[in-house]
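This document starts with one chain, in the form predicted alone, laid out as structure tokens.
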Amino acid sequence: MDQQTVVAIDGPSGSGKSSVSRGTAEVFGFRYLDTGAMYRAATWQILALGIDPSDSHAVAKAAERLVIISGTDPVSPTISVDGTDVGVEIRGDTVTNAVSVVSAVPEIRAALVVMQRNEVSAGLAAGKGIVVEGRDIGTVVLPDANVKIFLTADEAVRARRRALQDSEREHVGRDDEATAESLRRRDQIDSQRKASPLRPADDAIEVDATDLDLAQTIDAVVRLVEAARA
């Protein structure tokens, strides 16, 4: 395996991407990158400074103070802002409810493509492959990418999935309604924005992960990542 290449995985909430992502990087001993992680730390940090998230000027002005740093270690990946880890921060419903609204801002998109794009071109010079995953890479920020292929899953699913993740992680009950009606607020918000909307590359590789566990999911990605790379 070309240690030089570089996978996009692309998809909507909760299909998995993360997990698979970094499962995937496991296997090729690839860097890993989470993009939607940026965006997040980036709504923290908007929301740090006391920003109205909608206010669409504010948080773009903001943007020219971002500093975030990600770890690209698969088994143990890092999100800090200014140096402070905000990993867990990220996740909370405060974060979660913001993050497509900040997402949408073009300044807040263009500053963090800059990051990730040099975070790439970091791991290559260091001869390593990486896996970015988010929901403009195939299309925005990496549309050279090696492989493309956009991940996704029924919205019941989906939903399942993500409510049982956010239990596991906050030791607390979550309703799979509400959560589905959360997931379908954020695609919307994804799929219509101007700022590169979430959709298919052209060239991208479909995955529809709604009848996989999460070993078969990866096995599938593998394989393509294979296959495209023979």
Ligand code: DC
Contents of the next structure:
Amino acid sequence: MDQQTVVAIDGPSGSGKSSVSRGTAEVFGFRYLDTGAMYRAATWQILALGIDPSDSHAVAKAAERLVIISGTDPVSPTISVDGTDVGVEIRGDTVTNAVSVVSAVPEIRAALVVMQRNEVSAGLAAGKGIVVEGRDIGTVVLPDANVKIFLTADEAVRARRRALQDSEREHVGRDDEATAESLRRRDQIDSQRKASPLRPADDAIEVDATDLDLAQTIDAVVRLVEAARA
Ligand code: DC
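For comparison with the form predicted alone, would you give the structure of this protein in the form predicted together with the named molecule?
So here's everything in the complex, that chain up top.
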């Protein structure tokens, strides 16, 4: 496998992007970049600065102050803001409820896209391929990616998986319907925003994981990566 391969994986919330992207990166010995975690970290920093996330002017002004560092080992990815590890905090409800609004601010996107492209260049310079997951990777961040995948699954399946993940992490029961409502709200904002909305790139291959388990989905993606590079 060519170590210079760049794989873009986009899709809606709860489609399994993170587990599938990490699994795929592990198979090939590639790095892994979770751009959703970067938007969450930016949101965490905005909140920590005492800025109202719905004040787009103040959020835009804070964009130049973001200092987000991503650890790209797919076995144990990390994320920090100004030296503080925020891996746990960015998954909580406070950040989750504000992240789509912050992500819709063009100045925030511009700042993070620069960081994302730098991370990819660093990986390639080190002789490593990379799997990058997000919403706009194939369309905006890395339009020249070697492989572009749009990962989907039925909404009910996505809500069930996300509710299960949240319960495992927080050791409290999560209601599928409440989770579905939160996913719907985020997907609506993410796909209707003006700046880089969630949508498949014209040359993306769609993988529907509704009836696939994690291993089967990783397998499907690995085969597409191999085919694209053959
Ligand atoms: O993948 P995730 O659920 O952790 O992403 C959190 C939010 O970040 C998501 O609701 C939209 C935003 N996001 C984005 O706008 N662009 C990306 N490339 C990745 C995430």
